[in-house]
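The chain below stands alone and is given in structure tokens; this is the form predicted alone.
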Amino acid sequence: MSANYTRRELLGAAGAAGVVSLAGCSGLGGGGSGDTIVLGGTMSLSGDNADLGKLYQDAYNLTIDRINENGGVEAGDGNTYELELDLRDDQTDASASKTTYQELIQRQDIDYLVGPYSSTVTLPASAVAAQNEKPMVEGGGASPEIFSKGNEWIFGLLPTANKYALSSIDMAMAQSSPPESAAILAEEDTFSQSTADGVRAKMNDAGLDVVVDESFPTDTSDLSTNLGKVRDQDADILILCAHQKHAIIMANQMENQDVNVDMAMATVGSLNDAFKDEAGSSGNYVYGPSSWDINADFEDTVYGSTSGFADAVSGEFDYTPDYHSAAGETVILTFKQAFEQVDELTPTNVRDAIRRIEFTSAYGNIAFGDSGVIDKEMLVYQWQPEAGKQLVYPENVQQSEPTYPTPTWSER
């Protein structure tokens, strides 16, 4: 490696290209044979997917640098490793991604799999990681399917998608003027289809009249046709069960179709500063869920605390960190922590110390139940024009009182 290149920038540059493998540097596998264990895995790193995908690699990459300039990992081996990642490009694709961990596993040797981004392509991700028997954990697949087949490879660290939308109908039925009707718009992914199967259970249980219920196609651009029967139906509040390009679209569509509701919600993407940047103003008062509050004070081992993650993150790479960022974090200290308790790095072993681990890092309290997936409830964000980004729900750790109902169009 030439010697007029950073570590960072030469992984800038790979992952411009798809690929970020630091692997060959040592010339060591991923077994933790010798001075260097990798971690490997694929990402959402171009296409429609891409704002959030950054998000994991920025998060990965920082903290395996953080570990290696700390030392590295002393290992309960008695050894002490630096981690490299060789993390590929999958553009949300299962098909690509499942190719691509059979070949990490098969020809690059890696034994330990950092998870891909979405239900949809971490389901076959996490077959892939069973049949090899190689510990997997992730930060961004949330269907409850994923954890419902007696993998015991795999670890999630996000709450299983059904949960997502659920504090949202909690804040909505708690105002003083609660809402009676509702919509559900869903995207035809696995992801957003577990998301909707909640919000139904969650409506029905609180009485609600669900006066739409529609899902749409991945690859769509328009929701006017679908916003306009929401409009027409005249429903109090909107869940849609999406991913940031369709939050997006909603925000954008809603004031064309005149769609006025007490309260909007989009379940994945709407809090991050990309979803503002494009939304602009249309974003304001729409509502999202988070697993992590970034104005937590949780200890972490690698950054101090939450807001030592946080100030790294906002300091390296000029955004503010969201749950994907300290969801990503926290994927690569779970290694971290593991490798530190085990006498012998195996992946038997590694993966038996990750089922009991308990520790807290930027993201919280972090242990894995008998399915392997975290348990957490979701709070509620809102995005209020003069505040910004707004905890608002419970009420016993809200920044801010949600702007409810939403203001309509004409009085914005």
Given for the second form:
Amino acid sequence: MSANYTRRELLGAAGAAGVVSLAGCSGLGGGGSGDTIVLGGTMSLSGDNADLGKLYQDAYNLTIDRINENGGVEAGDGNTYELELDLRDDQTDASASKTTYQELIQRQDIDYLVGPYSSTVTLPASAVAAQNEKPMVEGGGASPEIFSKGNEWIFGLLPTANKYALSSIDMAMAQSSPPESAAILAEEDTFSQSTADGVRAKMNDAGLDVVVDESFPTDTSDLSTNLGKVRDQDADILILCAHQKHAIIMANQMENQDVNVDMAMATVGSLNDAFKDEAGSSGNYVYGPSSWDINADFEDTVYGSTSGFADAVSGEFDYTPDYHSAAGETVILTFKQAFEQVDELTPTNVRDAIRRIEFTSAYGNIAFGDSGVIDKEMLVYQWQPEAGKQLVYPENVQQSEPTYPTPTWSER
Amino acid sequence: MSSVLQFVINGLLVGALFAATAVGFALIWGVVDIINLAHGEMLMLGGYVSYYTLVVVTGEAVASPALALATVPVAIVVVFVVGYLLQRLLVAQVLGTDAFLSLLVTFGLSIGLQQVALKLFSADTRRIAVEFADPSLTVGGFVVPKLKLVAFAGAIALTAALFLFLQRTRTGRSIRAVAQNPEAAALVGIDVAHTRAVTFGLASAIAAGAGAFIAMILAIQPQMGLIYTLKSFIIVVFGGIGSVPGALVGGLLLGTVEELVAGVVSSRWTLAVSFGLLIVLLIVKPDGLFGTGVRE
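Now show me the form predicted in complex with the partner chain; what you just gave was the form predicted alone.
Up next: the whole complex, starting with the chain shown before.
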């Protein structure tokens, strides 16, 4: 197939194409086209953390849909924008995530970045954001390393990893028969190692004798030898610094290894329904931390309140949201609030607005410290046989007293 | 000293499952002459077949020991069919071509099966909860989980059954004939393509049986296969290609070494020591303990 064109027709067509291109660029520089602002990022939609990655994906999509249904974002520049999400699967792989962020920024011209899940993936992704001077708001990376490198472009909604287990140690030490010895089992990834660092320092301050301190590879599916050490050393409490897979394995193998401790807690993944479904009765009495309580009602500009957000997620996806979901929702709300506060939409203006921002969302009171991370303390929950998941610490907000010490396996 | 013996017990219990997985890997390498990088995915599929058989029949993944064991033959049969068809329809197409191509095909198969499993089953970790009134035996101060003991016996039984099948049956003799000389086997009337597919199916089925036991004693998830493929590789190099006794000894030894390293040194060193052992073996005894060695 061929066609003959005159020089005049070709010049005319080229001119028209140029006008159309310029018109497209004039609506909003980078990251947006016309009246749309695109938020870009990667998420663990497959791989080891896909179960938790889905919580963020759902929260991102639902919140953006609600914002657009309510008329979009009335930005400080006088225009109203719809939000759009370009979220790609990083397969829970840090290097895939890094490459994808580079592509989103350099080829898709995206200026505003939502973070991935897990510290291991977030750390290199945040470096890409800094190199390209694009603000990134994330609710899935908690390692202090992310915020300790002077990166001015990263904002985190989770308490840093070294804080995850501290409240549970406070809780144990506040009991009438506080522990004297402790065991730490830590997965070999950035987040879990940071968590373990915080646990060691806290245990040292509390005068606890750390009788087991072991790290294990992420792909380990058998913790029996390490749990055997916990049993043989007669540790009073056990802190598992790891993710959901290992929380389930710990709960199951503690019984057949006959490990009896006064408190067993896992830093991530021990509080959602999937954990209890798979661990069954072995998951009873296991503790876990959360930066969010579904029953603490905060005002929210999109869902009305925390309970409105929880109802929306439950209605749309048929599961109860946890703190990952709430942090995901607030990633989007943080950008919305920042867009509303700037006179001109540029990455630098939006970053500066995020730094100054103060608002409430379903997740709670939102403000970022100098290092870019939110200042929050962890709450402690425990699975109890009759009542289910209960907020047990701090005492002033507890739903139930902790069942401490945990009954031995023969007593259950 | 007692701790060391406890680690050895832990290692032997889990090593039998490594052996049952590796024996199929060795068989495919010896008979079909490919390194099946999707072998761990057959184990993963076996775990899921066992899990969902239980869920479909009883409505939950909680079972008595007898009921949980009843799902193992289902996993074996289903994955045998899957393995047979994969060999006939896919792997057979690249046999006799560049060895690199067969590696690529099985690697692609591995990724494909993982992705299908992720879509079908999600990334959630799952397990079959087997209810024992008292989950562990304590013998002479050593803790032996009953379910791991059952899985150990099951894995040994699977390995022994395969060995006897290869030695005592007509199909087994055909498989051994194809392993030794496929052209000569064809000349005496053996259907080489069918025999290779049966071999692939059998190897997959044994791995699936091991996967069913792993669903009971540990946990399963779509991306669990790679580590079992890697362990199988180490075991086969140690035991010798195509050798069932070699795979059994290699599996038990690898399990013991890994648990000893985890217990005495640290879990973080287990893979490093395992692969270090592989390198030493390749240098010192490239033929393996019982097999015909690693061919060029």
